[in-house]
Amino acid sequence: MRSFLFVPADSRKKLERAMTSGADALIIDLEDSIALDGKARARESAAAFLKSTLAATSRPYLAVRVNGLQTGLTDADLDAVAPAKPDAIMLPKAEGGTSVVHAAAKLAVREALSGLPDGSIKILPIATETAAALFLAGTFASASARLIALTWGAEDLSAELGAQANRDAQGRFLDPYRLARALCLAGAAAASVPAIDTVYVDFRDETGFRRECEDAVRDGFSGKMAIHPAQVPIINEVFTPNGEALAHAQAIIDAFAKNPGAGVVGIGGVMYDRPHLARAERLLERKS
């Protein structure tokens, strides 16, 4: 999956419009976009939307961002949405693999009560939203078979750090948030799951947004989150491998296939080793 579009759970109009955005996944939000006194209504809206949409033959992946385990609101969120069978929950302010284990146990109970197969609802943690989480980014490996990816966030982290800003005047992340980004990328690789890049909040800045998408692809992220439907086409374009990249990856794979015992192959005067083969294979996997 390339594009993950946030949609407030309490707006049926926005939810329905998001279905035609082209996003690979929708994140139905019960957390930051919903005021405390609107949580109950948003839960009902999310559940109703899931029930009316999940049976569609062509639909995006549907995840629900619940409130974090620290808030005391997670149980009520899961009571409302788990019976409606979302594909996944997004777990904000996750602090390492222990948080995933905790959330997985809660999901297992709701699945059993709702007659759902064990493990059917997956988990996508936001791995860097607290200072403590930074020190635990490498602990997601083997936490749960429900883990499908890792993503990261800078807004809550900057508030916790007491920072005045998390980006410079050119819109690039400052050092503490570049560290968080790198830890998410490494944590995802250690857990053998995709890394999803964070949001770009200035949705009118198409140039800056495209640059950040291109940087994310270069560094190894497989997708990016969006806060506005206008960002989705750019994400899908940038994170879809182009024909030249696919042809080059296939050439590397073919060269090793012809020389199965080789540690290094030459193509056009350039030497490629086994790590290049692994990267080429991952690129072709993204095509499908």
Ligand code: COA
Second form
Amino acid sequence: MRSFLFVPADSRKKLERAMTSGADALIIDLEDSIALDGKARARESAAAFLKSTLAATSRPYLAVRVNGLQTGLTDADLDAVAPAKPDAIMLPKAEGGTSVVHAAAKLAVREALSGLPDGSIKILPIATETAAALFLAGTFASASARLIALTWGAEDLSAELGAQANRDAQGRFLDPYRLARALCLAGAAAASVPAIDTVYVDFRDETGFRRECEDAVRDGFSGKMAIHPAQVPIINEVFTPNGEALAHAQAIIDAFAKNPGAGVVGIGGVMYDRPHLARAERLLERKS
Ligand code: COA
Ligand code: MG
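What I would like now is the form predicted in complex with coenzyme A, since the data block earlier showed the form predicted alone; can you produce it?
In what comes next, the whole complex appears, and the chain from above leads the way.
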């Protein structure tokens, strides 16, 4: 999955529009885009949308962003949406594997009550939204088979750090957020799940957005979150491996296949060893 589009759960119009956005996944939001007094209505709207959409033959992956475990709102969120069987929940302000274990236990209870198979609802944590979470980014491995990916966030983190900004004048993330981004990548790799890049809030800045997508692909992210439908086609384009990259990966795989037992091969005057082979294989896996 490449593109994950946030949609406020209380907007039927945006939910409908999101269905035709081309996003691989929708994140139906009950958290930051919903004011406290609108949570109850948003939960109902999310559940109704899930029920009406799950049966569709062609539909995006459907995740619901619940409120964080620290808020006291998570149980009511799950009571409302788990019976409607979302593919996953996004867990904001996660603090390491313990949060995932905690959320998994809550999901297991709802699945049992709704007659759903145990483990059917997956978990996608936002792994870097609190200062404490940064120190726990390496603890997601084996927390739960429900873990499908890791993503990261800079907005709540900057509020917690007391920062005045999280990007420089050119729109590039400042050091504390580059650290959070790198910890997400490493934490995801350590847990053997994909890493998904964070949102770009300046949704009219297509140039800056594209650059951030390209940087994310280069560094190993396999997808990115969007806040506006206009961002979706750019994500899908940039995160789909292009013909040239695929042909190059295939050439590396072919060269090793022709030289079984070789630890290193040369192609076009450049050395490729085992880590390059692993990377080429991963790229070809992403094609499908
Ligand atoms: N999902 C689905 N549809 C969306 C959308 C989204 N995330 N964002 C905008 N749209 C729709 C608008 O409703 C509008 O539809 P219309 O043409 O039928 O009126 C169209 O796309 C164009 O929107 P635009 O006028 O460019 O933006 P806006 O001012 O209406 O909305 C935001 C701007 C930021 C409020 C909106 O993009 C949004 O709600 N984003 C998601 C916010 C969120 O979930 N945040 C939490 C995660 S950080
Ligand atoms: Mg937030």
